[in-house]
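One chain comes next, on its own, written as structure tokens: the form predicted alone.
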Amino acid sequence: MDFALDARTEELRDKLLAFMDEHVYPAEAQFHAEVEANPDRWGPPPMIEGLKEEARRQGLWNLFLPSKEGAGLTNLQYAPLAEITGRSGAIAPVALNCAAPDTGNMEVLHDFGTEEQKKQWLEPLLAGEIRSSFAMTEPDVASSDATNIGTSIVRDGDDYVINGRKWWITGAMNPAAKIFIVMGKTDPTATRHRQQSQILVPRDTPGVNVKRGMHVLGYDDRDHGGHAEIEFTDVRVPASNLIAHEGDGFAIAQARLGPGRIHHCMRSIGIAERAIELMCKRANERVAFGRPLAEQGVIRDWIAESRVKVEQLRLLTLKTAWLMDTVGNKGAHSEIQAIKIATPRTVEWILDKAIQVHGAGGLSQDFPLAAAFAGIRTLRFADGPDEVHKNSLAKAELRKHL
């Protein structure tokens, strides 16, 4: 395994640390002022726009994309990239059109999708003028075992009909996310994991109720779009609206997973360094009892066990990546899991210390600490709880030792 970066991936690095300090973080401040002049608006404000034009200019687009319509990375080429926009997550991802959900929307669509699907929703989506969502979970079945999901999508003719509820559809209240890919049971006589599909449902179907955004730990993530409750009652689309084929919906899902997957944990990472980075100047800038906070033995421990803990998640979710790219998503498979597993858990940690070094300041809106950690304690939800994929890892593991 060689982490190094390559050519291709080292200019592009340079490039996009650059565009960071020249045009993202001097734009935290404008953004967050937008956003809370704004209250009645859901997803980024319009200064964004400016910033998408900036990064298209520079060809920094569409990173996350292995193919000619995307960059042509690699996950292992990606990653160090991803890490770089979740130092401003706000901002940063939906600049350079690497935001989610909308790169796994656009890889099923890319993947999966027809010619007119592609044409109608995948070309927008590319070129940055419209938003997505995803909807699978629902509040009234364990959404932890997505077999569960209750949503129904019955042939009727030449059209489906969708009947049910959603929730926690991220970046719904958003009104440029005009299209939706909702997850629902075709056949619930069909065995477990062939009784889901995928159906596209435009915003504006009749039916489609976007009833309220749902809160994280009081925050209302206006700027991401939000986590909507969703209603579908008697929508009914075209029947080539099905992404691939009756059935094909959960392996569809677990497709999509496993890239995103590397995409947030990298995020999260550059989140993890940004906290160090904020840590460490606060600690050198307050004084308590007498002396520096950066001269207090628990502080230094902090500081030194968030170090070890970032490197060590780096180099496991790089490895990951390097074997997604030569062994297959299937061949990674425990590696995703682990990362999914080790890196909300260990961000938040990091998180926490630096919020307590900021002492009631790290509670405030005057630092971005509060709103990371609500974010990051959401991602061991996002994807599968942590038990899931604990669960599924020591089967795993169990089964070498048969």
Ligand SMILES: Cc1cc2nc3c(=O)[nH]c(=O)nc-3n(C[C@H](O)[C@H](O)[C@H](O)COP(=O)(O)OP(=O)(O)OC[C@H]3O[C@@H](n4cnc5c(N)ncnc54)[C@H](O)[C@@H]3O)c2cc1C
Contents of the next structure:
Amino acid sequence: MDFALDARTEELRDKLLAFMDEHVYPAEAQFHAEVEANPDRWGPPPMIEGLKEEARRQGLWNLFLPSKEGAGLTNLQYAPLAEITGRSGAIAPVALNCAAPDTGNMEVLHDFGTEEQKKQWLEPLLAGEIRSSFAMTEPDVASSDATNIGTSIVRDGDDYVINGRKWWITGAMNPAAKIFIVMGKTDPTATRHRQQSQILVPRDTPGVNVKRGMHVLGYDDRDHGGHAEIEFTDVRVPASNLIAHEGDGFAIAQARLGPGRIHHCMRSIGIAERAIELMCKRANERVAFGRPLAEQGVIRDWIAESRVKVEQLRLLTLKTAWLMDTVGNKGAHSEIQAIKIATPRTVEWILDKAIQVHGAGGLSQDFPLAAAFAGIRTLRFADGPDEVHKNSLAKAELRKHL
Ligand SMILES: Cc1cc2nc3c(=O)[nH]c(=O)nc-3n(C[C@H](O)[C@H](O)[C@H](O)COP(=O)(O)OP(=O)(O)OC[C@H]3O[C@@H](n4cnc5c(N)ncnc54)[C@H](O)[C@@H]3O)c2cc1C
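With the form predicted alone already on screen, would you show the form predicted together with this ligand?
Below, the chain from earlier opens the complete complex, with every other chain and molecule after it.
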């Protein structure tokens, strides 16, 4: 394993660091002010378009996609770049067209879509002209077990008819999310993992009702397009909207989640780095009981522990990326689970300490820590709860010693 940056990654990293300094960090205050000033708008404020244009001009575009339609980077090359974007998670990933859930949706279309589906949906997504959502989770069933999904997708002549209710569908409150990838059941009598299919549903199809945005610990994540509850009532789409074949839905969902999970972890390490930076700056500046907070042993302990933890996370993430590149996503399955378990809880711990060092200000809108804390907490559910990953990881471990 060699984790040294190669020449291409080094070059992109330098460019990206400069882009963050010149364009992203200076835009943060205005970005959040515009979000705040427009409570009815879902999606990033229009100023994001200028940043997208600049990122594209500089070749900082679609870095997540390993094929020629994207930047053609390996996971190992992408990891340090995604980490940098995580430092300003509301802006940088969108500016570079590398934001979830679009990245996963583009991968699905790229890997499983027909030429016609690619032309209609992948091309505008890769161009950053539209956004998209992935609709699997349902309020009525425990959705961490994807085989529970109850939405029906029924063949009727040349069409499929979809009925069901989804929630937590990230990005779907944003009118720019023109296409939803919906997971449902085409054959409830098939074997457990062959009942599901995925189908493309344009947002303006009759019967699609985007009802409301869910709140995350009080945040509506408006700038990110929110997390919608959606009702599908007799929604009719052409049969050609099916992705791959009937019964492939579960396997496609699994394929989608490998890269999605590691991308979340890469960006989360960037959040942790920013939290450590803010924690140190605040500890150096703030004086209590006659000396800077930085002189308190307990605060030094938090800072040192944070550094150790983040280095451990980064190494495990790089190892996982390297495995994905060398033995494939399947071969890296246990490591993907391990980083998905380790990263959110560790970054949550670091953010908690950074908030504590900031006093009550740390909980407020004046620092990015509270919103980041709410965001990282959701990653202990999104793309699979901790317990499900632990259960599966433990089973693999137990099997080795049967
Ligand atoms: C901010 C956010 C964004 C999201 N975005 C999307 C999206 O874009 N699209 C989408 O489809 N979904 C999305 N989700 C939903 C997410 O994927 C689900 O919440 C997750 O899969 C868990 O499903 P559930 O909420 O139904 O929990 P349940 O399945 O009801 O599980 C509840 C709890 O049961 C426990 N549990 C379950 N299984 C086991 C087990 N085997 N062993 C031990 N304990 C277990 C766990 O503690 C788990 O948290 C998002 C969620 C959040 C919070």
